[in-house]
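First comes one chain, alone, set out as structure tokens in the form predicted on its own.
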Amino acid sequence: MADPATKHSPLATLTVPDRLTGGTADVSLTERPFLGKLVLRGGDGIHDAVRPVLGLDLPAPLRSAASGRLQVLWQGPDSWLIVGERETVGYTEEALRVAASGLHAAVTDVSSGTTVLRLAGPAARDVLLKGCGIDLEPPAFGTGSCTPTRVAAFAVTLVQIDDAPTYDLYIARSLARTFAEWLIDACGE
């Protein structure tokens, strides 16, 4: 894994105002940047294969869980993201390598290809409601939920973290700033 020292934020120069970062708002926007994430794919086998490693079952459809220092998303049929801190994430990819070594299974290293941005507080399920069509009150979509959808025009990984309500998107690097710049003119509404 390259050296995160050596990385720059795609929202290191984005400006949010004091009022979404200060934490007294309704809603405060962060970004999250520089954890790894592994795409883990796999069938038969796999769920055995890598529970050890985990120290957790895989997820079922629409769902996350988190184990120690690792969080697991549900992608697709046969597919999950592992996030984490880089190290933590570095040391996961080998020991996910070893324990699918002989099943039909791939671990792929895409931490530079997307950030996340959090959005939390009381007010942010409305600001997503602004841009996103899926149906995000509990009890359809609450805390350990997590899906591939799109908020405005974004191609996102939605995943809810807590009640409160916290919510870590998942972007492309590229798309992040404009992303960002569109939550935020949400906030302001």
The other form holds:
Amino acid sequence: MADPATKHSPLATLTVPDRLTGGTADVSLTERPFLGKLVLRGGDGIHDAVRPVLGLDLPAPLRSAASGRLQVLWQGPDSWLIVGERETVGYTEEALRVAASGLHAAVTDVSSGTTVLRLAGPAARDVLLKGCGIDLEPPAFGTGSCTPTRVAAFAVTLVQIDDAPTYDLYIARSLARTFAEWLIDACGE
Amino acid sequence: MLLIPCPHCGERPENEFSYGGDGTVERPTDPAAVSDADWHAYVYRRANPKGPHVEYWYHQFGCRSWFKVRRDTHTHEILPLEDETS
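Switch from the form predicted on its own, shown above, to the form predicted in complex with the partner chain and output its structure.
First the chain shown before, then all remaining chains and molecules of the complex.
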């Protein structure tokens, strides 16, 4: 049995084919495990309150924002996902609570609820389009764009990281394995 | 597939949404004062128009917002919402 004190990625036992990890293929698939994640929800006043803590403005709808240590993803009206290393996210959580006290707001650690799959390379967009119905071509969706959407049967938060293009896909832990296998299959041609 | 205009995310494919039914039904403000027949009508009875229909949609696979759409049930055309308080 697995040691309960050891962290386990939901994809720890997944074998990604060499052709998707070699760096030379048209597309690569890697996991970014164990990131810290916070859901920030808040209405009026939340932007001004958290700006000094995050060191950046909360992104507008369908956008993401990043400082050196944190990435902030728009998830819906009044909802953002804040992503970074666990330790950074840990003290950010406390600071956000203090900054948002007195406001109608909530800060929730959801680090272990999702994992992140990174899909990169010239063919990455075509792979996603096998299961995603939204327009992923710039300018409709480009670097910095971010949206919760549907890929195949899965609810994912999709972020474009750069023009390679590189995408981060946030997927619920319980569905990560199935989703990763779907992606591997979709990368097959 | 329908393209449904989410007020936050723009036009998205239908399979990101759940249908929420008639968007014009209003819950009685004082349930205790409502007759059984009227309560039954509020819970169960719905018009089934062929033509424009104001309905709720939920952006389940997106921003998780509820909103109203006016849709022609015959042609599936999405129509502008009339100026109503929503």
